[in-house]
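Next up: a single chain in C-alpha cells, the form predicted alone.
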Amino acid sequence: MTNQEIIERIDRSIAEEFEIDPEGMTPEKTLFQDLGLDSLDIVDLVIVLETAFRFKIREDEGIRKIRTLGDIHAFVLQKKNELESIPR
C-alpha cells in the first residue's frame, strides 16, 4: 500500500465514521475546531485507525501530539514504516 493510498484510507475511514464531508478534509484541518470532534470521538478515532491498519496505537505517546488531520497521516505513516523495519 502506497503512502497516498494510506492517506486516502485514513480520510475515508474518518469521513465515514464521523459523517464528515470528505471534500473538506485537508491536512491542515484541526480535529476539534474544524472537524468538530470531541474527546470521546478521539477514542473512536483510535479504534477506527487500529481496525483499518491492524496495529495498536492506544499506548503510543505520539497519539497525544495529534492536532490535525495531517498529524494523523504522519503518525500512521510513521507507524507503518516502523512496523515494516522490524525483521520477521
Second form
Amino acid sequence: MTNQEIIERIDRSIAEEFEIDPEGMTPEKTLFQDLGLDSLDIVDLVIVLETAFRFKIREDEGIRKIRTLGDIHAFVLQKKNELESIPR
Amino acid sequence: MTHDFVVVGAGVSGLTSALLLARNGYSVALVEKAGHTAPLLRGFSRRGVHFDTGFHYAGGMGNGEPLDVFFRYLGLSDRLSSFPFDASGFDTIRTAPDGFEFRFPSGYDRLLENLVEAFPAERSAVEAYLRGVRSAFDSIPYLSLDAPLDPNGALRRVFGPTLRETLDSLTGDEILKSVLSTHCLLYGVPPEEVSFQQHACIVGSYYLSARGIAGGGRSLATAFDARLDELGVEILRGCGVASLSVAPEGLLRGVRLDDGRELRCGGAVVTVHPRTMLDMAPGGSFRPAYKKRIMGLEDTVSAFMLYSVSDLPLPILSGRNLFVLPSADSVRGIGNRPLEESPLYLTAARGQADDVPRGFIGIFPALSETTRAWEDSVTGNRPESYRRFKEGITDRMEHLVKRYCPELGRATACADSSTPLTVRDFGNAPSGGLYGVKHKVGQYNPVPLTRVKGLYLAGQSVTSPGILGAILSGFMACGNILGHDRLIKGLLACR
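Would you mind giving the form predicted in complex with the partner chain, to go alongside the form predicted alone above?
Up next: the whole complex, starting with the chain shown before.
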C-alpha cells in the first residue's frame, strides 16, 4: 500500500465509523474541535485503526500526542514503517 | 411520571445505583423485568434445600474491608449478618490425578505461609505474586479509598500482561500456576486472557478474607428491598424496557416500558448487558464504531450445573468450597473442554431454616455453543432431544462428582441441573455468560459514560464481576453523577 492509499484508507475508515462528512476531512482539522470527536471516541478510534491496519496500538505513547487528522496519518505511516522494517 | 433518575435492571449493580442516587437526594424509579428485584440473588429451592444462584461467598467483607464499607454506606449492614468461611482454608483446590490438595486461608500472611509450605522452592515467586496482587488491588479506586482516581487506570486491565504471562515469568511450577489460576472460575475468563490487574482486582478481595451471608443471596436481596423502601425508591416490577427515549440533541429524556408507558427522567443508569442496551437505544444514538465494538464483545464462559441434595450433613462444604482440577493445566481455556477434562467448582446448598450444608451446587464451566442446537427453544418448552442431552450431561456430572469427591457422593441425589440455555434465560444473559462480558486483555469494555448525555452504564460487564464488582460498578457509574469525591468522602466516614 502506498502512503497515499494508507491516508485514504484512514480517512475513509474514520468517515464511516464516526459518521463524519469526508469532504471536510483535511489534515489540519483537529479531531475534537473540528471533526466533533470527544474523549469517549478515543478507544473506538484506536480499535478502528487497529482493525484497518492489523497492528496493535495499545500502549503506544505516540497516540497521546495526536491532535489533528494529519497527526493520525503520520502516526499510522510511522507505525507501518516500523513494522515493515522489522526483519521477518 | 417524572423522576430525576430511572435505573434499568434490579440486579446488584442496579440496586446499588438506585440506593446511591436516592441516598444522595434524587427521586429514583427502579425498573425490573422479572416479578421481583434481584431474581438471580434469590436462587431456588428443591426438596427443602435452597440453591443460591447469584451469591455463594464473597471476599473483602470482613470488618473495614471494601464490601463491608460499601454495605455500611448503602445502609445494608444492619440488615445483614455475615459469617466467616473457614479461615484456615476456605477454598480447597484438589488436583484429581494425584490427590494433591491446597487450601486457601484468609489473609495474605497465612496465604504466603501455606503456599511456601506447599511449594518450598517457590518462595520468591509466591512473594512476588502476592505483592503484585496486593499492589494492583490497592490501586483500584473505591476498593482502596486512598487510591487516586486515574482515568487511565482501567486501561491497565486491557493492556496486560495476562495472568498466565505473569505467572510464567515468576515460576515454572505448573501446579503452583494452576492453584493461583483456579479462581478464574469465579469470573469466567481463562488465565491466558485475563490481565493480571483484573485478576488481582477480584482475587485480592478473597485474599483479605472470605465470608458468607446468613440466609445467602435471599438475605441480601431482602436487605436491598428494605433499604429501597426506606429511601422511597419507586420499584416497577414485571416491567421490561422497550426503548430509551433520546432527544435529537443526544440528551436522554426517558425510558419507554414494554407496556407503552413512558417514564420521563433527567438521566438513567442502565445495568443490562451492553448488547441489550444497544437494542434499547434509538438508531442514531451511537456511532457505528461504538456499536461494532459493543456487538463484538466476548462474553464470559457459561456452565453446566448440578444441584444435589444430601441425606447427611456435608462438613467438607461447611464454610468451604471445593475446586477440582482434572489436570494441572485444566484452567487454561476454561469452558472449551469436555466435562471430563473441565475443572469443577463445588459449593454448599443450605437448608431452609439454617446455614448447614444439606446439598451442593456443582459448576462445570462450558461454552454456550454446547447448547446452540436448541437456542431457539424457551424454558418450559424445550424439545425432547434437549431433554435427552441434558439427562446425559447430568448423569456425567453426577458420575464425575462421585469420582472426584467420594465424600460427597454417598448420600446425595440430584435434585435438578441446568445448562448454558438456562443461564441465558434466567440470567438475562444474551449468550449465557455467567458474568457478563469478559474483562480480558485487548478487549475494550464499555465505560459508565456514554455519548448520550444522561445515560450511564453499570454492571459486571462495565467494571468487574461478582457481588463486589457489581457494587463497585454502581459506585463508578453514580460517581459520574454525584461526584466521585463526594462518594469517597461518604465511604471514608463509614470505614
